[in-house]
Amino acid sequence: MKIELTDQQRENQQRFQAFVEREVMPRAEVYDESGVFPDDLALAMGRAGHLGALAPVEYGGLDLDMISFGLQNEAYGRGCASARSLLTVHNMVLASVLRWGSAAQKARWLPGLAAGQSLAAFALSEPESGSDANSLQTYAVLEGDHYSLHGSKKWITFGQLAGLFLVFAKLHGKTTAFLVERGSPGLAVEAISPMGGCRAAMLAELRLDGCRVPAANLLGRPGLGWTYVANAALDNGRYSVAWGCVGLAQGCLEASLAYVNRRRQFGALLREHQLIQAMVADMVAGVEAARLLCFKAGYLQEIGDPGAILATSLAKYFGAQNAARVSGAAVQIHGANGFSRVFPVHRHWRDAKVMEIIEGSTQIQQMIIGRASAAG
């Protein structure tokens, strides 16, 4: 495995970092506090092509290799986990349409998604069904030339802004994927109040009361929604989150290094205290290890190695836990200032906990990794 970046990957990395430092980081505290993601930022991300990261050039996308896509998520994670969350769910849907969609579906939706003219949201979780996706209660009934969807979806990231939802429902008892447009008859979108972390991720609950969906909007074949569509999308999401966790931890490390180089206690800079040095050493090691796991996952995905699925789970598992550890250490190093909005580590600390839950919780990753490893 070669870890050195190509010239193109390095150029992509610099471009993503510059965008985040210019457009995202200066206002991250503002929209975290308000719980509202700014429309102009979503538009700017679209104009920059960042929402079309995985779309082919023919549809107006960047057609990034998987390492570059990871570097994009790291850059956003370093600046704001809410903004990175938009990249994650939007590209989960975009990649699903690209992989499983018909020619007509690709032509209809991919150009708008790639340009950010329409945002997309992934709608799997329900009020009584989170990690246990097989217990979905939302169901679909074929009625002539359309499907009628009944049920509800909850904790839908960017559901308040999305124009297209990838909704999973049981059809004849088997999980099936549907592309549901905002404004569809029978669809109601209700905002969820800002949460403790990723406060600007614009979460929503979808209520499907006989929601009318054209038969042409079925994605893939009936019954393949979980085994193929959802699993592939979740793998993509885990990869995005894993890199985002690297960025989040990197942001905490940078903030802590700046703080220990100017804060004095007991007549010396914090950096001169051995216990602080030990905390910083653990942070550096954790960030480097998480990044290497992400590189391995990206490399295996790029060459189509079957081991990429396990590698991605490992990267997400370690990356999320490491982000929690590093952000906790950063708050500790900052002391009372760690809880002040003047410093970004309080936001990273809250956001880091979310990373241990989304796209398959830490415990789900343990199950995946444990089973795969035991099976050889």
The other form holds:
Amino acid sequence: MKIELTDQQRENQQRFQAFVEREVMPRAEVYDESGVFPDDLALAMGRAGHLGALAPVEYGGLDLDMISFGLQNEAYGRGCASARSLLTVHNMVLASVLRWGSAAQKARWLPGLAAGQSLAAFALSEPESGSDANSLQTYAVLEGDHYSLHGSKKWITFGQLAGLFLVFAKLHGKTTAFLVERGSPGLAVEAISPMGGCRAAMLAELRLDGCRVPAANLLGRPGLGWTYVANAALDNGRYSVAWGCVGLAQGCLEASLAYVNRRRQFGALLREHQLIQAMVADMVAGVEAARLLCFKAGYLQEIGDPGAILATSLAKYFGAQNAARVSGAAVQIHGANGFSRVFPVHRHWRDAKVMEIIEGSTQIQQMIIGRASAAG
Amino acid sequence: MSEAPTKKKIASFLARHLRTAELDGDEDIFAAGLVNSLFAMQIVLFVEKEFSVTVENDDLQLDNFRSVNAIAGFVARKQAALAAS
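Switch from the form predicted on its own, shown above, to the form predicted together with its partner chain and output its structure.
The complete assembly is shown below, putting the previous chain first.
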């Protein structure tokens, strides 16, 4: 067994880190405060190819291996969870089109998504359907050459900016996936703001009032939207979030290490106090453990192993809780400073709580892991 | 080519993940309530990785995945189509 990045993966990692340190981190506090993700940052991410991470080269993507995709999410998570969440939802949709799309659907949407010319959002949650994600009230009716969608979707990350939505609706009582373009007749997008964490994730509520969707925009097969399309997308999203949590915790650790090396109390640097050392040791162990779970999930994802689903759930479960623990410790180490906007740990701490809720809450992960482990 | 090794691999995979005794060849794992949506996805991943075939949208029919024999038959058809192409 060997846990070591290839030269290509290391090169990818350095490129992503450099981009995030140059383009994201210097302005993350400002746009988090405003709650508005900068258009030019999304464009820069697209120009750098970062929104086409999983798309094959023939569609203009980077065609990253799953470890490199993970490292990309770690790099973004270290800088800003809102920016990382754009990677997450955009790739959930892109990967869904890639996996379940017809040749015509791939040709139509993948080049634009890979280039970041169009952003994508994953529209599953509803006002009355969160963790119980398959209990949708939104429904679709076939009317000639198109479907009419009725219902609403809530908490749709980057819904305010997306040009393409992957919408789930019941068709003859069974969940079915539809690709819905912004501007479709009967679709209204309303901003949800302000939020407590991931404040610049541009959340939206979608109102589908007889929204007209061409029949050719059904993704996959009728009735298989939950079992295959949504589950595969959520698996992809969990993988992205799990790595993002590693990055968030890593960012908190680095900020804390810098702080304990310059802050003096009781006549000594914080790093010399044993209770601080204990906190730092727990943070280091947590970050390392979370990263190793992600590496395992990434390896299994890369080789297409069926165990990847459970490994990814484990990585997300542990990673999200670890991000909350580490960011909480980081705020504690920083004291009152940690609650100010001068240091990034306060933002990370707020964002970490979101990680325990999105792409399957901590309790949903516990159910997946518990059932799979105790079945039979 | 004999389907026996294929069936053995499928039966072993299902038994390991469903934590059941070895399944009868025609036992319907969906009708028995043994398969949730996540495991349905795992079966697809298993078939693709183990037998080097691609499961297409049109292949996602219960009849292709409901039992050891059904999966083995599906794999045999996919491999035959691959060999013929």
